[in-house]
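One chain comes next, on its own, written out as structure tokens in the form predicted alone.
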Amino acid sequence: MKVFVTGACGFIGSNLIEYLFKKNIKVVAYTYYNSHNSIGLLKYCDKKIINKIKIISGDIRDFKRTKSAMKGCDSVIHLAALIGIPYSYHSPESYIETNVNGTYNVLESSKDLGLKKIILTSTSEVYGSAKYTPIDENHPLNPQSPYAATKISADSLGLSFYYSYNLPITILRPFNTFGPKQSMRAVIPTIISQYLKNKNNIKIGNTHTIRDLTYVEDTSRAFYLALKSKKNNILGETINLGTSYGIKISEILKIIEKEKRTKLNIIKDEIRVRSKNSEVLKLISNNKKAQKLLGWKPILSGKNDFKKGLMKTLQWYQKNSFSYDVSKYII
């Protein structure tokens, strides 16, 4: 098996390639090209890992440069994507050229190739502002941002491609996902970041959120599970991976009060306050379709399993002095 896995420069992508080296699976990660040759993220992977798998630096918008570089492989997992919701407010229609055009370049590409697997990732920010919880794969989808409107249409896309070409495409739609390598535009590295410059001045929005929050290897296992499955029956499936436990972004930050003996001075950044229309208030999902059909279970889940996902990740930033200026990255 060879499986081609775009925004591998990414959080998600980086931390799925360590995985998916471990488990022996051939992988040719897709970057986005830079003028500076910069491979993202991937560079804080062990250097043996970075030799072995195929780096080739391209544009998911680009048709002909995916297609081309997608040769020779049979499976692809496909992550990239514009991702910051803020940023969607100012930008549409480059998420739209990213997130649509961008996965329809993968579905094509794919249906030409004769991929025998296609495994493309969603987004729990689908389901907007909870009707009910936990949320299942039925709850009506609300987009409450541009962000989200892409999202929902790249994966109705997929489906289109599913019933109508037969493609053997499978849905994965993480909740919130954690961990080390994660963007600062995050709410947790924004965090950390914040509190290993400042020790207590935390500038953040709204902390009465409540979010459902995966530790992103428990993430990385579900795509790999995904990718090895040989069961039909999560063909054209939409799958939610989520912990089904949820916390408030204050209990966030009173767990790291907690856990480094400090106090945190809480300072309301309004910047990073998304408007009220917008605002995604309760996220909790319900993951029983992810255990029947993939086997999959989150092994950090609840908050005892949250803390140690946190203190790890904490550390990780602390050893690799992954802090910057989060002010540069609030939209």
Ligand SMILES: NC(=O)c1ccc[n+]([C@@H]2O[C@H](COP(=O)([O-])OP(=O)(O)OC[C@H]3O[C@@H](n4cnc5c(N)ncnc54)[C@H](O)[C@@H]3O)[C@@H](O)[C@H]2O)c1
Contents of the next structure:
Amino acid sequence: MKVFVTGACGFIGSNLIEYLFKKNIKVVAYTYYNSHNSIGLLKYCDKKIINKIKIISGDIRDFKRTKSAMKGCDSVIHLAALIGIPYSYHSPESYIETNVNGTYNVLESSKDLGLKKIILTSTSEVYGSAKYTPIDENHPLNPQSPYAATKISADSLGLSFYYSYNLPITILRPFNTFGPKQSMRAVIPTIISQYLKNKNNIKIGNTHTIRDLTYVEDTSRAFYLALKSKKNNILGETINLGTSYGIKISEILKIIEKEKRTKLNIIKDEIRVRSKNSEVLKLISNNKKAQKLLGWKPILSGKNDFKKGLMKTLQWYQKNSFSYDVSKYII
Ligand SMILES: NC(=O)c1ccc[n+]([C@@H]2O[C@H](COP(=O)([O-])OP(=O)(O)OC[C@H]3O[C@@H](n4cnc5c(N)ncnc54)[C@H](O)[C@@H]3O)[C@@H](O)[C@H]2O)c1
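Output the structure of the form predicted in complex with the ligand; the preceding block shows the form predicted alone.
To see the whole picture, the full complex is given below, headed by that same chain.
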């Protein structure tokens, strides 16, 4: 088995590469081309891993480059995307090009090359604010941001390739994921980095939203299980990946206060607050389908486990001096 991983230079991608390496899966890591030869977050992986895997840089929007990079692989895990919600308000066109056209390029290349397994990555943002919780895969879709709209489009395109061409596609739909190496734009690194840099003052958007946060190693295991599965009943299916435990952002801040025996000064950052109709208030997953089809259940779930994951993440940022000035990374 040789798997082509797009978005390998990103948060989930770089953690997944480490996971697949431990499982002896051969990997081709597709990283986003840049002129300074950066392999993105893969640089935080063990040198042993980097020396062993094949890394090809390119652009998911470039059909020819992407298809030629995929040659020789029998499966693909497609993670590459533009993911920031605030930036999607400003630049929806780039989200269409990357998330929709980029997914089309992966699908068309997979079809041409006869790949045996195609795993696409969706997001819980496609559901919008929950009409009911826990959210199962039958929950209506509601694109409350251009980002969510492009992910719904990419998912639909994937399913259409399954129905039209019998392409062996599975869509995994992670709820919010956290852990080492995540970008400072995500809520947990935003909190952690400010805590590490400036112990008291935490600038943050809405703290009343509720999220179902999965530790990235659990998310990686779900991708691995889907990749290894020989069952046909996962094909043409969309599968939620979440813990089924929801936590308010304000509670995360309280956990840090308690664990670190400190008092945080929470400052509302209006730039980080989404507009009223775009804000997704509550996302809590129903993960029964993942249990049934993949045999997957997160190892870290529930408040105590979340705390363990949070502290592991904090230690990682501390050790790796991930010290961005978050005020400079607003959109
Ligand atoms: N992190 C989460 O909480 C979360 C939750 C649900 C779904 N997802 C999905 O998981 C996937 C990975 O997300 P992530 O959190 O690792 O994000 P990330 O931004 O860290 O990773 C995405 C990667 O895609 C790459 N990329 C962007 N445009 C590209 C292009 N034109 N060509 C090639 N590569 C390009 C980026 O360089 C980046 O490394 C995405 O599809 C996202 O929608 C993430």
